[in-house]
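What follows is a single chain, given as structure tokens, in the form predicted on its own.
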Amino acid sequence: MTIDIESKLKETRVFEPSPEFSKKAHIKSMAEYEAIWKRSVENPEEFWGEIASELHWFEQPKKVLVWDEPFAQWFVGGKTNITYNCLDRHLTTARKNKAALIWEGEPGDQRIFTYQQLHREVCKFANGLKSLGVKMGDRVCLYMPMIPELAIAMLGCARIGAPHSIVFGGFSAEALKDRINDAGAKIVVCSDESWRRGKQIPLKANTDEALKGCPTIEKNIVVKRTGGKVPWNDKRDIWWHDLVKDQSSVCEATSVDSTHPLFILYTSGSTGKPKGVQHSTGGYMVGTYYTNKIVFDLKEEDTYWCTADIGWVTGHSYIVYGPLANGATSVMYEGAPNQPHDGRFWEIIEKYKVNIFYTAPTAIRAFMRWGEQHPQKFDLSSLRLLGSVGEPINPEAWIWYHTFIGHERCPIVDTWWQTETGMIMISPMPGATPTKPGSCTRPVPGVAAEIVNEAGEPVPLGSGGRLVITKPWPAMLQTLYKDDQRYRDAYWSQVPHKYYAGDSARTDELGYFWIMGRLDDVLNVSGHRLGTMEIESVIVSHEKVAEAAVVGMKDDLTGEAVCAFVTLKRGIEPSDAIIKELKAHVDKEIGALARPKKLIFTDALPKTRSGKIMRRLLKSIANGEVTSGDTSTLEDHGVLKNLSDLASTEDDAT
């Protein structure tokens, strides 16, 4: 007999879509959603074939899916090019002169590209790559800040069939080197520097350091961003502006097989060796096109802003490929949300009249900590839809988002998906789904998800277990680059014949999914298995708390005990009284079983630059162990030292 993960958190608040929103939505009711979803999982090839027919193919697919578990080939025999669908097909319509990308730099500079202008720049860069000897199948590494050239570069690569490997601009030289070498990249593109919180980050210098150990790199293309002085190698380095200035603005999109690799994106591995997630062209294109349209209810007139960095999959799918395939106007911002002031995001929404805003729970909790006075200074009336991505959003952050950003009129789409899935997998349909704070609700059409126990058997409603996907979907990863066996082991060996996501979850009486955290983070307290996210949500629901992260620590009596790292709201100092309040609050909301044995107060938690809390490192700290594994994604290594010092005491730490 296996033990399910217990769920103690009960959320009863329900928010219905407004009749006005539903009337104009792509999916207008739960009855309509149910019918579409049922057809999509019963006849997936017919369903996805119809979606694919909305896009352009040089040669039509002969078969929608060939499934040789665990390897999927989508739209077999079809030939296409994702940039033709993102750019060329709009040029014969009124979208030709529509804004495709609106870019705002951290210092306040601005550039806007229409579809026609973006097409021209992509073609010139693609021709520049060809002039350097880049051919179909060659890998190109992009190590760049959030500037338009990053989007242009990835589209330029895709235009000629050269898979891109984007390495987030916050990574170290060592992390860059590892990713270049694993991909065997021929070209790297960087910038002289980048802006981050008013400082100039030396990307070219980092690239030079990495390239000391990268024998496959032939040329380094450098974008002039800040104009700072940088080291130069005349044999290897070439300025972007010099490369493209004499190139033709005509470059026919290369016809590639649907299964041709579009990109490799490295995600952290627990062993310290990053995993190169490889996505195909056709399946990824169809999946991101469709989910961007229905999850965000995209309309022709919308100005859409996803705040992610393109260095992460969210930026690939929902800043560049998904929005452009839909002919949308996509906003791209270079800098930090509090540069030069805590209201920068709201200022941008007001400036560009943003209608759809998609950000991370960790950002929302930061906004909560800074205070609602900042969004209240700006006109947010253009907003009609809000989204959340990256990790489970705790109910109190959801309510704050709903109240102070959405002004209680904007649906919130809380989305669950992964680098590996390529597209959103579970999310409300904003015109149809009654939402509950903290739940990503139901699978999107075309996705079959369930929760199983350790034996792979479905668990009853209300019970927790492993989240799995039971059928292939178009945007799924093809494999891990050059490592089919690791792909099998990581995703298809834990639960027979099902994709194992690595997350724990439960369903409620409506069949809504509630993500309870990574399975690695499940606590076993006196034989009870508890999800960390639920305890964190309760702690954050306390009026004095801004953010919390919960991990397990060894305990002689209970086997494992709860250790909570807590960040208080601005102006509130840690005290014995607050420690008692928080422990009593957890007792009341969940029970004494979940009461933290140790509370550690901190101004900052160890996070990746995409905003995810690195609980693996916190668990090592709580247990007095040396932090190990891949830490290349960590934003501030100084946070670890501070927390290690605090955690070394026996008692609650302030």
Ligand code: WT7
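The model shown is predicted, which means the values in this text are computed figures rather than measured ones. Positions refer to the first chain, counted from 1. In this text, rigid core is short for the largest set of C-alphas that superpose within 1.5 Å between two forms. Compared with the form predicted together with this ligand:
In the core-superposed comparison between the two forms, the C-alpha atom of E193 has shifted by less than 2 angstroms.
With the core held fixed between the two forms, S541 has its Cα displaced by at least 2 Å.
L101: CA moves less than 2 Å between the two forms after rigid-core fitting.
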Contents of the next structure:
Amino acid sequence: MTIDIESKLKETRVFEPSPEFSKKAHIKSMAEYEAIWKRSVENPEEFWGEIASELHWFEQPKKVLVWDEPFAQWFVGGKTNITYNCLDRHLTTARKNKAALIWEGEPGDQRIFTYQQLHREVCKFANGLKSLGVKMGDRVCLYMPMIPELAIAMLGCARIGAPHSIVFGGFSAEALKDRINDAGAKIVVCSDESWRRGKQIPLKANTDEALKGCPTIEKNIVVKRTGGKVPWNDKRDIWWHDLVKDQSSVCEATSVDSTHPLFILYTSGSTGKPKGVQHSTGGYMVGTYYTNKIVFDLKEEDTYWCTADIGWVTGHSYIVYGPLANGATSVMYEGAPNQPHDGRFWEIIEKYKVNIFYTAPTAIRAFMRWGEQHPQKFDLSSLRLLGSVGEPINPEAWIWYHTFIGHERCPIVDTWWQTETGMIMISPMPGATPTKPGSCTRPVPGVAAEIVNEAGEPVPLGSGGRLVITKPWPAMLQTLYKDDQRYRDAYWSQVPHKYYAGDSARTDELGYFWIMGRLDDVLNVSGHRLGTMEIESVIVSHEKVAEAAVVGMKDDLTGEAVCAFVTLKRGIEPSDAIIKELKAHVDKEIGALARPKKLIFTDALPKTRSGKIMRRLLKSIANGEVTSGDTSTLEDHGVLKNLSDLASTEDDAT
Ligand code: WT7
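Starting from the form predicted on its own above, please write out the structure of the form predicted together with this ligand.
What follows is the entire complex, opening with the chain shown before.
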């Protein structure tokens, strides 16, 4: 397949960082950035070795990188513990009584942990895990809301070398079960319930449902969050507060190899089965530490807020590990941005005098809809830097963010990266890079990116192609959990000798990168990755469905939305009731985030002669585009006409 994505975006505005910002920034000019970047890619081992030496190692690495394509080992021979760097390292400094974590609950409660306090809680929980028989290498699954115990649990696992696998609290019992089983987790931690827009979400009940099919789980640790009534199994369940109550607050950080797996995080790919992205300890630590510092120009005095959920990689890297490794103050908010009012985020910024704010384009588009009168009610003058992540930011949203949140004073860093990359890969340096709305600009120091054609050759400037990374980087995934072959196939087989994870992009005359979207069967809904195959197989598993095809359709708010073409079994008629049933089915099997926004019933799906569903065609139909593409291999042309007619008459089914 050739890449026929042509960039329709021609944004010409350029925004220079202010001289006041640049003067104080870690990287002060383009010349400085260019010099650092050049050295970093010419001598990556020297470059990353120096950064690693800013952190604590129980034993110094003997070799910065051992590269056996496609497997990288970073800081080989080095022994460390990421929690030593996130906590202990600060306790002998003035940071010991500095706020590490400022947490705000959705109902308005607040908890603040200094570095010492956080250290104590992490040690107690780590000792609690040990008392349950958790050992180095055992997997622990966390299915929790955005409460401090989630950060404490992650760090507690890392403290004893037990890789964590966090499952976003919006996922269903079914999805939780699959992830627990794939990782073979021994322990699952959840809460009684979580708060979401004032409603209680039954995480414990979901966990119970999942655990009916999880033979490897020995214990379920439960945090009391809402105090709601929950089902209980005396043999298996244990309250968090009972577990930690009598534990010692001393738990030495286990010395682990740099290459010891820190965590697994499941993400969608182009098959039905989520991929268990596995990250290392040392490389991930160095990569997130460094990028958090330079991309967000993080300073001792900053209060930094990333609004992601820790259930996604953004929260792992830039709420917990990156900021704490830097000794920063990280804000964590439990709830929805419009609870109890549309200005909740701005209220939090005013309340804690947040200096650096990192959110997603889909959130910014929601803020735009709600109107600028909400941010205007609050004092946002503490802000000095804004960030964006998850999908390409459309220039309108960029300008709104710049105007109404940044008051035309704050640089915006549009950061491109992925679950697999672990750290930010392409982003402006806020004190150096002139920004263009919609472009994530240039690779960060230490990262070499390129745009290539199918043969792996660089394309001419301005042409679209596959975005690849040409050199290993420290926070790169180690492999897919227990599936080296799938790791090779997914990332290292399409473009020879280069890392490719599915995005198309182009560069402009300044060498800036413009991400154009995914080229594989992966959707980006509100900055969250969903596999089309995954949703299809769920829909097809419904007793009334014969066949289904899922594609993305453009959506003003969520970027993309799920559109499902469904063929029902013979004798079953489309109806509102079936639409409801199918949506509920997807909610149950994956979670509401994968729920189709639009369902189109059809007697047949367009297929090639070899029987492959023509997804590209369906995508144009879902998006109301002309279907004049190459349809010469289409099996039955009548199908296409019927479908187009349908799509144009179908009302949005939500
Ligand atoms: C995919 C990765 C990394 C945290 C959030 C998502 C898209 C991410 C940007 C950006 C354009 C972006 C890409 C990427 N994406 N950031 N700044 N500009 N696209 O993590 O779920 O692993 O998804 O999100 O398509 O491949 P993820």
